[in-house]
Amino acid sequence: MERLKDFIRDIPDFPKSGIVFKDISPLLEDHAALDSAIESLCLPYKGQTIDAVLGIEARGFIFGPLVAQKLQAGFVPLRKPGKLPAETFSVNYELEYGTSQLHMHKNALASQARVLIIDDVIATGGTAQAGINLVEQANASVVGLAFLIEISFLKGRDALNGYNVHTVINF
């Protein structure tokens, strides 16, 4: 996995000063590096019953249909306000740089499903906390939570104590 974190290139003050973004595009760029990419994303999850994969707008929209498509499982999206067409639970939650809010479509999911929420990096966790809490109003399980890259010292992991986390890429 340390040759994935030579496809990272770091952003300074994006998308403001002081943070360091993380982009993906040479990776996705890579046939190879993003095959390698989804592969590892999917290995902790593989032979287990996972019904849906839940991707976390904007990058999680990547990764998700393509692991979804590898554990044989559907897609769903998670997005922002006003992108959603029909009826949707929604939470508010903080990132390291503002707040945000996420939708997704109230039937999206059955009840009692068992999902993988997907997404490209765990920074606070907020994003990804705001992710458990659609699944739970809508009555799913988490099985795990996967993530590409891990900005570790932001101690995102922490936030999900209790969930199954599996990361690719450390920084």
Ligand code: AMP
Second form
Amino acid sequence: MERLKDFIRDIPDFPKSGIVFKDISPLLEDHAALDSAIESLCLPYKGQTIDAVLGIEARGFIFGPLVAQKLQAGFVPLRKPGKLPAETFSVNYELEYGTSQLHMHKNALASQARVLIIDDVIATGGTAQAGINLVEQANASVVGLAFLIEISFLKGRDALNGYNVHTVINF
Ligand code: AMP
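Alternate state requested, the form predicted together with the ligand (shown: the form predicted alone):
Below: every chain and molecule of the assembly, starting with the one above.
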């Protein structure tokens, strides 16, 4: 996947000093790269029963629906507080500085639904763990978690021990 790596742009000190932001914009702008990224994200899950693909706000909303369409599954957004209009499950989680909250509509998943969680980047894995927590509150089951980019030195994969984790580009 060296070629896809060429479509990820490093933006130093964004959104704050010391963070190197992995910008996916060049990849989104290129039809062949976007197509290849979606194909690679889906690869381990083709032929498996996936009832719903969950995308994490905000960039999981870009890849999630494209993956859902390919896997013939529905799409469910996991959103920041105050965005979803109906009753929600919620979870608090740690960010590098402070905490945040993620919500999912209570009626979004059938009990026992088989779910794939999608995001652009896995860093520490905290956001993905919050996603897992929401799925489990709904008594549904996490088949896997797929990310376009893995920032390996932050060891997010270790935080998701026991779950199927698939990543396409490794930094
Ligand atoms: P974490 O919870 O630490 O795994 O962080 C993952 C979430 O933060 C994802 O939703 C990413 O979109 C975002 N994120 C974390 N670090 C970066 C980074 N270096 N570049 C772009 N997005 C990032």
